[in-house]
Amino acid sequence: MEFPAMQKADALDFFSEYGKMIYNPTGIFYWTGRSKDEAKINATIGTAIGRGKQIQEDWGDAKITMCIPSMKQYFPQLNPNEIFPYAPEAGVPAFRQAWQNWLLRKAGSHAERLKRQLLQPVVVPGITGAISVCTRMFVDPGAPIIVPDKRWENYDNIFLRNVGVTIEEFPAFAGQDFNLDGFIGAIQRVWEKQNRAVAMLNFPNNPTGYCPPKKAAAEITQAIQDLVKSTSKKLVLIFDDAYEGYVYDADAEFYSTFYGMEPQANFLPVKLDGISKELLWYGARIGMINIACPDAWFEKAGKDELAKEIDNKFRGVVRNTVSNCSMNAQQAALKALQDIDQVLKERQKTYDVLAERYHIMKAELAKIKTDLLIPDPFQGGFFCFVNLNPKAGLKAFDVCDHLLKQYKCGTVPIEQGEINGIRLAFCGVEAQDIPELCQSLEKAVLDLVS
């Protein structure tokens, strides 16, 4: 990216090599900005948007960021010591324990094992912060991290430009299924060059909304367990669980595949999650790093001592980057977790709205007649992804531009390598507008090929 004004002013000479190199790609925010001004249907941003009355009857018809109403009541309950002090580097202890309890509640039959293996979660500034910290902690500069070709665009900003690692990618899909062979192959390619591989999976996926069916999830888990048992090579498998629990297909795995991954002496599963989606509190910027350690580690070194030393390392990286995370956000979230049944009851309203939109989106995409648009499989999350058939000869950017100008529908193009398609964020589109969105997308493509 060029910075002509800085070059003319000779301002770049005052910056380090990192300062000269770093930039914020236009990407999603370019299309979101345009859509705010130009679109009547905005399917660009990954935030659940709805009418106030869909959350609480007396909130009226105005558009709002969907939330959990009772969260507001916790703020007046905070005392000065829960608002004004610094938080500990790794997070407020009671909040860390409450979050771990929440994970164990979701873990089902794996809870007893995980109760033994989980370390206390480390609190970081959102899942973006968690990805950045974990990349620094597990991937050497210049070494690869394994991710699918269809991924959140900010991964590349974090990996390539901020942390300075490389990307080993694999095609996300084999037909309508997760490309398990491609994923395993990518791990093996990295192992050919080094002793430790680091990979990241994201279900439900951004941008596709893919979440593995239960059978596929079991196959993924079994394949990873078999793989690590067949070698002495090491694997760190990071789960970006930003959208955990937002699954609308009864045949899909509802919770993270992390829970079923049993740590081994050479296998470390790491779960990244947070309150942005789980408590619908995007602005709090509270994320968690959850590490499940193999029993063999504890047998050799003792759990308490090992946990202290690993915690110390993560405290170090938090302290020398962001110092600590919001005290009052953690304290308010703690109160919510202590009343989790009520929180889940209120969150269900948002889930139901998103589930309705999901089913309408599936039905409307199925009505598209042209073979120039090919939807990826999707079972949950906030998005879906529609590929442009290569025979159309179209670029996603041009389609989205025409779709916005001619039909007033805001979407996000993704052009990267062989990926050429359009992300639709149904989380921000009202149910009655989804048919028009899909019809307009089809019209826009046909306009450009005619």
Ligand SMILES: Cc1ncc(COP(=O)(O)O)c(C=O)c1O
Given for the second form:
Amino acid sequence: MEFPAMQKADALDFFSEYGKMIYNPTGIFYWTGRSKDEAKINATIGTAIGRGKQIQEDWGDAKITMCIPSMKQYFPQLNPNEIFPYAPEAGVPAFRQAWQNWLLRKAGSHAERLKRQLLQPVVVPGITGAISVCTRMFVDPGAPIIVPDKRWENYDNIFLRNVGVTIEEFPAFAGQDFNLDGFIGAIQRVWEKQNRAVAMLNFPNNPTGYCPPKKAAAEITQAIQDLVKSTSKKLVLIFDDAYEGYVYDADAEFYSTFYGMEPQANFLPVKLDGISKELLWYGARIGMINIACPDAWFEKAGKDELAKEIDNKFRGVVRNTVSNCSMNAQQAALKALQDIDQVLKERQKTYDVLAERYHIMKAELAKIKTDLLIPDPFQGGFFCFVNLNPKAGLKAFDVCDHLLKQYKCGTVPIEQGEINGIRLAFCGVEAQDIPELCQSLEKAVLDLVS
Ligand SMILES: Cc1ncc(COP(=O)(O)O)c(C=O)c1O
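Could you present the same protein in the form predicted in complex with this ligand, rather than the form predicted on its own shown above?
Okay, now the whole complex, with that chain kicking things off.
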């Protein structure tokens, strides 16, 4: 990216090599910005947007970021000590414990084992912060991190430009399924060069909305367990669970695949999650790093001693980057977690709105007649993804531009390597607008090929 004004002013000379190199790609923000001005239907934004009255009767018809209304009531309840002091580097202890309890509640039959194996979660600034910290913690500069080709665009900022690692990618899908062979192959490729591989999976996925069907989730878990048992090479498997719990297909695994992953002496599963989407509180900037340790570690070194030392390392990173995370957000979220059934009851309204949109989106995409648009499988999350058939000879950027100019529908194109398609953020599109969005997409493609 060029910085002509900074160059003209000779301002870049004041910056380090990192400062000269770093930039914020225009990507999604460019399309979101244009869509705000030009779009009638805006499918670019990655937050759940709806009408106030959809979550609380007396909130009227205005468009709002959907949230958990009772969360607001916790703010006046906070006492000065819950607002003004610094929070501890790794997070407020009671909040960390409450988050772990929430995680164990979701873990179902794996809860007993995880109770033993989990360390206290470390609080970081959002899941973005968690990805950044964990990349730095587990991947050496220049070494690869394994991710699918369809991934959240910010991964590349974090991996390539901020932390300075490389990407070992694999095609996300084999037909309509997760590309398990491709994933295992990528791990094996890394193991050929080094002893420790680090991989990151994200279900429900951004940008595709894919979450593994129950059978596929079991196969992924089994394949990973078999793989690590067959070698002494090490694997750190990181789950980006930003959208955990937003699954609308009854056949799909509702909660994270992380829970079924049993740590081994050479296998460390790590779960990144947070309150941005799970508690619909994006602006709080609270994410969590949850590490499940192999029993062998505790047998050798003792759980308390080990936990203290690992905690110290993460505290070190938090301390030397952001120092600590928001005190009042942790305290308010703690109160919410203590009343989790009420929170879930309120969140259900947003879930229902999203689920309705999801089902309409599925039905409308199925009505598209042209074979120039190929939707990826999707079972949950906030998005879905439609590939442009290579035989169309079109670029996703041109389709999105035409879709916006001609049909006033804002979407996000992704063109990277073999990927050439369009992300539709149904989380921000009202149910009645989804048919028009899908029909307009089809028309835009047909306009451009005719
Ligand atoms: C896949 C994925 N991971 C992580 C994040 C970041 O979440 P947070 O807002 O907690 O930093 C996002 C946000 O859009 C995302 O889509």
